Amino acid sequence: MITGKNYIGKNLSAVGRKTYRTFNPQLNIENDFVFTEATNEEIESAVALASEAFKVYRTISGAEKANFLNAIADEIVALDNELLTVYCSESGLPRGRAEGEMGRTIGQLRAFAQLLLEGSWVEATIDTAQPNRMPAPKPDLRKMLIPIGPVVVFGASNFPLAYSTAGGDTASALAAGCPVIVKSHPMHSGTGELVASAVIKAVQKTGMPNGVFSNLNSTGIEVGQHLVKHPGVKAVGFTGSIAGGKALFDLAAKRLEPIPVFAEMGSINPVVILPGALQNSYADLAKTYAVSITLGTGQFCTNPGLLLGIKGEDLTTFVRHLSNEILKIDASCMLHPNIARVYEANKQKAIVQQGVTVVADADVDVKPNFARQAVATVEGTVFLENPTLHQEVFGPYSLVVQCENIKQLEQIISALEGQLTGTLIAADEEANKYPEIILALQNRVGRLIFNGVPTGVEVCPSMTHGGPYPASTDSRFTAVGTNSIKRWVRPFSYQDWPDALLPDALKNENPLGISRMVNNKPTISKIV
């Protein structure tokens, strides 16, 4: 049941007087629920609850918090239909998306559990006690990773449950230890509230601390501001815009203490098409494409917005029919008019610019909220003189650079800003004949696809989620998969500490029989 209110750990609260409303793009109207925007008292609050929560939680077993992951899996399971409505009313997007994507935040949920019942994630390190070492004993030194504190978690617009009120950021912040307050996104606030209380549900089923989970409902930017300046706040977690990202990572170095702020940004994810690979294979290169940049009506972070070639008459013939092909596809529903306003504007901005050719613009009626595809071309000395073409345009568009050479492909590469993705598309052996290009795209992108598409985000170890400033905040990091685990947890070390007072992952006995590094050898044996 949606009521509009705030939870405030396990409490339901409305106490301001600012309300909104979510809005179906599908039917271009607001939908029914009245949202009440979360005021500073009840921010306060939420803060004070995680505080107190984080004292407890922090101590908690792994098994006892992978047991509240999984109650919260099971209580999303639960909501069913509900939700599935919710989130396709607020989204516009398909019931089969939603679908997906549910069963997505399911798994997240559950690979941390499991996650948290292997145990070996903490990286416990030991160097025993040399007390006859010479000049100097050596003392006994454990290490691992201990949880930061509560993080806030900024729901993001397009992934209204992947990346959103218990989605990778919560997950991963909550198996790490750390309470989490939810801003959530104000355009799926109906879907958020459904999930949140799927969460409150889970605390009160397993007996986790009141205040490890809140969630806060906003429609500017206030609420934000406040939670990020906030002493009592340790982290950040945000999906978006790079100037939204951007603004959060500025006003959190401001601080005076200041936090880091896990934002994943925009990205434009290159996509490198090499001679070789176009000679016989541009029609099925052309279909993919279509699909790929059209995919959820080019609002995933990873769309393929830049294809770059080599200038000649096999580039020309894969563009005639990639605009061939995605002028075939049906227009869809983008997730809010204020995002399809700004994709048209943005859309507008970069076909203007000089030198850039359209060469596919789904020039037809369609309904409100609904988004035009299109394609267009320049030369690669153009797009080297204009730093307004390297920028994304979030939707279903994307721009095909004609370089001179190879060389020059090597030099526009090199000029573009970090990118979550990068994808080289090569015949047989040939990307053998080019490490030069291979090196380039490493250096700007967090993950490299080969002859494949970039859209789609596997959930699992081996995954980065990220890539070099703006893509990420942190190139470091991932904010997918189990490993997005390690940004909200600090090294910490035990020097000479009595077995006894230890945490049982760094113990002699090694009780959870966890993985170990113990004189800088891997094992689960015990400390004799």
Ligand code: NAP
Second form
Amino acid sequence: MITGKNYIGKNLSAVGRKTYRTFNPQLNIENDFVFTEATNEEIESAVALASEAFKVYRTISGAEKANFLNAIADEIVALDNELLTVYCSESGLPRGRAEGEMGRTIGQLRAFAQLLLEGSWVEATIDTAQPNRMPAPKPDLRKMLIPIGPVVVFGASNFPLAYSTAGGDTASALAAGCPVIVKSHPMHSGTGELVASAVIKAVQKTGMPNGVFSNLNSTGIEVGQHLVKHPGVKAVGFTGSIAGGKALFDLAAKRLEPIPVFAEMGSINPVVILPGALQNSYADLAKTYAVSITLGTGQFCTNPGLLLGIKGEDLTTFVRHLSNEILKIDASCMLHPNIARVYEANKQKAIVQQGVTVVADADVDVKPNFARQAVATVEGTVFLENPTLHQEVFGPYSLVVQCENIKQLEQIISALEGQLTGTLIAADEEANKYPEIILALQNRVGRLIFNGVPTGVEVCPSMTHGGPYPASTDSRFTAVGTNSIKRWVRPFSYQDWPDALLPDALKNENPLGISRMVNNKPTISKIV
Ligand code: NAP
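The block above covers the form predicted on its own; next, return the form predicted in complex with this ligand.
Okay, now the whole complex, with that chain kicking things off.
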């Protein structure tokens, strides 16, 4: 049941006066539930509880944390129809998407549980002592990853489940041993509260310390800023706009004790279409890309917002097909009136730039909050000279850049800001001919796709979902997949520490049976 209250640890609380409702963009009306924004006192309580909980939670075994994560997944499954209905009413997204995202959220929680049960993720590294080493003895040194402390998670507007309350950031932080305080996204606070209730049930069922999880409502930037500035908070996870992510990053850097902010932000995901790829397959490619550009009403961080090709008849034919295909697709609902308004404004700003030609714009009457999909073209030289055209238009819009030649294509790729993904569309053997293009792309992105589409982010250990700034604030880490746990830990070494006092991961006996580096060799053997 949705109460509209904040979860301060296991307690529901709503002492504040500022209230708000979420919005149903499909029906263009406010939803019934009324949410109360967290007060400064409630924020203080949540952080104090998280700091207390950390003292216990950081020492809990991997098996117990795995049990906790699996229990969260079970409780989310139990929410079933209630959760899916609220999700759709707050996002405008269809039921199938809600089901898919719920499955992904549960899958992520269980994947982290598996990682904890296996245990080697702590990167235990042991160099045994050499007391007789000359000229000085070598001490016994043992290193592993340990949790960083309470983490604040900002839910994403475009993924109410998989990147929000118990989404990837929360699951990875809890797996690492860090308590989590969620700053709920104001567009889907009902979905957030239901998921928070599932987490709290799991906390209670598995005997986790109170305060290991809190969920705070807010409808302005103050709650989030208060949390990021709080000395009890040790790291931040964020998904959203460049402006929001950078503001929080700067705020965290200005603290007396600066902390890491892992923000996953905007991206236009360049797609490079080499000339040979168009010769026989422009029709199929156009169909595939029309679907990718409009998937989820273009509201994916991996949306292909920029198509780069070499000027000529083949590219012109492809663009004609793409325009036709994109206009066949029905307009669809955006997440919120503000997102729809910003999309129209940003699209307008992009298409009125000098040298930009609109080749497809669904110029139809659409229902409120629905998006008109569009494709435009521009010459490579114009694109290079106009930074406005490099900016993300969050929604079903893509710009085709007609480059003069391969050299200009390389120049354009190198001039792009950091991106989450890059895609290469090439005919057989064609990719071998242009290594400079592949190197230029690699230098700008976190993931390269070959003859596919960037939309669709697999959740698995080998996924990199991040990239050079502004795609993310730290390109050394991924926000998706089990490796995202590395954002919430720090390396820690014990020197000449008695075996009995060491954590299990570093004991001579290797009681967890995990893979470790011992004297520079990977092994699961005990140290004798
Ligand atoms: P957002 O405006 O960046 O907001 C995300 C969260 O951060 C919200 O909870 C927001 O709080 C908070 N926030 C934003 N600026 C803040 C600041 N200066 N200080 C403290 N907290 C701050 O993103 P959004 O609401 O999800 O969507 C807005 C736009 O972001 C979209 O139109 C789109 O352009 C972009 N976006 C991009 C991606 C992507 O993956 N590329 C994903 C989602 C959104 P309040 O809402 O309470 O103010």
